[in-house]
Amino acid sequence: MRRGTAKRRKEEVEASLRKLGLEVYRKLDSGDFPEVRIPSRSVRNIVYDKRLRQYVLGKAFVRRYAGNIKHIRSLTQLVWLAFFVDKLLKDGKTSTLRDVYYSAQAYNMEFKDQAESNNIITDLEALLTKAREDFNIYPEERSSIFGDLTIEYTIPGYEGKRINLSSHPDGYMIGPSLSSAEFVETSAEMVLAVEKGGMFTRFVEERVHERFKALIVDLAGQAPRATRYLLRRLNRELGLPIYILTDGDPWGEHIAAVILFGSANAAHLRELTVPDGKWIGVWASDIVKYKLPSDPLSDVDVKRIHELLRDPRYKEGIWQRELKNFLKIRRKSELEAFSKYGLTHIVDRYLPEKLELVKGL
């Protein structure tokens, strides 16, 4: 199995930061105003790349030029953030998004609020084409993983320490230490990513990791980027197919699509998608097939379906078919609805039937 992933990514970020810093110094030494050109993240510059099967940024750029007084504030914030990230990496420290906002005050760097601070972090991501997690900057962790996967930590103080992710029945939080760890060995043959913590717990209780030789991931709703990055690593480095199980509504379908094809908000990043993954339901057609308890679609649900029907990610195959099925039956259902037939029905019947079906698609 491939080793050194975290170290390689750290070195790439440090090299990009050095290049940025040297260019700023070069301009200052020559008596010129420093400037940077950042890929534009405007809606007009976000396009769907059919070859990559994800959203990407187009060719438009925005310029931050110290010779323009209107640009000085944002350019200074960006350069400070690059310095702060470099320090995080060199010191082996991590920071939350909130920490960055408050840390700036120690350097007399002004952000009017955290939204402005978060926006500059995204600018640096777009400039370096790296995720904030590669900068050691994380949001609050909230998703988890469980199963037979031995990892080796790479963070300072824990280097070389190994654990198996089946050793804690509540699973392990997908935070900085886990997402940067190296994969050592696994008996798993797939990854089952589930939308909700309750179903994650059910799968652990029913020993899905053994019955299906699977790693189980709790997405905690719309999957955090660290989780999406980990899913991609599991797919690319270990060759594990990714199967996504969500509620039977347009929001659940979108959760799956973001993991597979990316989001417009992260169009400046290329390593957060798993295009060959599979959405295994709950499909609208499953609500009918399994006679699941359901609720009427709300006006907001219907509006969302029509929005997704215009999205290029949903133009073909199962995505288009199931959106139209939702409109046809005007119903939605939750993962927990399978409990009508018993607490283990979703594991005993639905899961094996659906896996068999999608493997043949």
Given for the second form:
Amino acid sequence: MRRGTAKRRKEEVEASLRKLGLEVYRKLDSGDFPEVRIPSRSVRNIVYDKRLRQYVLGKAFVRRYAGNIKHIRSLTQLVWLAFFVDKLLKDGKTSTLRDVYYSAQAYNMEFKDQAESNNIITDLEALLTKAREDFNIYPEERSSIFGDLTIEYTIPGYEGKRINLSSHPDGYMIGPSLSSAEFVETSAEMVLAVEKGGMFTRFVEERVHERFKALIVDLAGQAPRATRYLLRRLNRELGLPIYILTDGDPWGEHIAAVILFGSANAAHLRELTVPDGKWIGVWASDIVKYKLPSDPLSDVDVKRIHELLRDPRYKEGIWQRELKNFLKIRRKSELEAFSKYGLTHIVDRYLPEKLELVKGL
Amino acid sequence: MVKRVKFSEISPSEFFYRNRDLAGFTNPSRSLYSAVREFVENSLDACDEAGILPEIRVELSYLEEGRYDPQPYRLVVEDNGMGIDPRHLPDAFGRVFFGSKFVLKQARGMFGMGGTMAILYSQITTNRPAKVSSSVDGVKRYSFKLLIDIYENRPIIIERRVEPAERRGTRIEVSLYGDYTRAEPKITEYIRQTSLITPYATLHFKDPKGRELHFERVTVVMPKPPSPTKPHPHGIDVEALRRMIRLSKERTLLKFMSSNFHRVGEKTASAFLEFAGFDKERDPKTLDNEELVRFVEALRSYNGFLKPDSSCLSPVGEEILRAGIMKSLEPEFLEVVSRPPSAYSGYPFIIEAGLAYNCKGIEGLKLYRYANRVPLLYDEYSDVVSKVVNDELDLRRYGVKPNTSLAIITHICSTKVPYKTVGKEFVADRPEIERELKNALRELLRRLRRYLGRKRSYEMVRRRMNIYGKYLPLLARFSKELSGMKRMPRYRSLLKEGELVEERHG
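Got the form predicted alone; could you also share the form predicted together with the partner chain?
Shown next: the complete complex, the earlier chain at its head.
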């Protein structure tokens, strides 16, 4: 098992921050206005990379030049944020978007609103091609994980402490300490990520982790980046295949697609995707095949399908096929629809069949 | 069967009595305003013509206490002008179309008709005589109480007195029906605006409620008085030509042309007559109707006449205009311009204009329109100035933001201002006048744009200094901490660069 990924990553970030600080310092010290070039995140500069199978930023840059009166403020904010993040990492503290917004005031810096501060955080992400979770800045929304995986904490006060993620049936929150932990060992052979907390609880109750040798992840809707990053690590570091189970509608399909191929919003980041993951359902064709109770697609659903059909991530395979199937049957089903055939139907029949099916894909 | 129509002649007084609406005596409020205006203008003209620095008192009072508007008022207007010869005094006020202004030269009033109209109006509303008195020498003052005989167009003198005079000048007192409650804003605005264009005058106004407005003169410079001129050939109609021929003693068309028209000598006259196909030696009195029409058409279409000169005009001048606007509006920035003379249909005119930015008490755009030094207060939106300002000029192109405090002062002086109506409140949009107005205002707006540009760049430099003063030290501090360097970077030279920029602009 590979070790030290989290630690190495932290060192990388710290080095990039120091490099930024030095560049600005040297310019100022030699009497020049410093400048920073950040990959442009404008819509025109977001392109789909077929090889990486994700959205990435193109070649365009925006220049933040201190000699320009319109730039000096945001450049200073960026350097302040780098300084603040560096402190967070060194002190082993974490923060939230809201925290950052308020912390600025302690340094005689101000953001006019949360949006401005969030934007600078995204600038720093783009500049270093690292997610804000790498800066110890975490979002509020959190999802959870359950299963036989032993981790070792790296956060201050817990360094070296180990825990097994099957010890608590409600699962473990995927927060800063879990994200920065090193993986020690696991008996799991796959990861099952489900869209909803209800289904996650059912899977734990039905001992899916034992029956399928799986780690179970609750995505809690559109997966937070920390969760996407964790899924990638589980895939890369532990070699576990990732299976994603969502509601049977275009929104569910998109939740799976973002985990696999990334989002346009995070085109400035790499290493958040799991291109080898599999979406195991619920597909439109499953609604027919398993005779699931269903609702008609709303206008918004249909509009969304047409949008996704134009998206490069949906150009081929089941992605394309299932979108068209949704359009054909004009129905959608939630995960809970399986309960019509008994609470354990989804685990007893659907899951084994689908896992078998996608292995061949 | 042909109907027989009976024609009867009416006197000018009766004509104006029947058509008093045209002259601005429509309702009690407007009439009160018009009466004040007519008398004040007569007084100012009387001073200007004699080169006397005007001092004018206007007093309005209730004729009876405790009544409600509309009600009778007493209006007194007194000036220190050259006075009116006692032999002409009753006629000057008691007869329509009697006056010294029936020649071509710029003056506030055209025919001296307004004063008589006001007296006529006071007579028909209160049936009280007007009291006029005047002293030409400052020694003796002649006073008349008079009514107007409307049918005969002549004054009826009720009382005539001679008293010792305290000073030279004319005083008029009338009793008339009015509505001061409604007229108050217009009357005070009229006096205020009059003081703007005549800053060499001292004006006093006392209203019926006992409130007083005083405008002291701020300059003793008076505009150069105009000299009367002969009519320009382009501005002649058949009726005017007929009258000129009747009054002329000349026996040949050549002599008639060269002695009766503005800037027409024998050379121009003979060239024109050849062009028009008339015999130079012909007696003008022998022209028949058809020939008169043909003659006028030729006058208008002939291009060889010299442009009218402006000696008959009396622009206020940039210095006086500037003083007046400065005093009245106290602007942050003021530019004035006096355009070179131009002409429309044979009438010379001059456009003067002022542009005052950031004025005391003005929010948004305000127009001050003047014609022959008379403020025009009614029907702003029908006026050529409104048309030019609102339709032809894009103020934003000159860096003027909406709701900027901005006053545009325009003065058109001409021997004949092309009013659209008899009420003399708004000027028609003649293309020549429109063009000159546009040129004047564009010139001023360009100067304003330069000023605003300088002001903005100065403010930008200051803002820049503030911003760099704040952020550069922070940038230095954070980069020092982040890079782990021991001392602060030497960034001070970058702040100095900002100062250099400021000096260049300041």
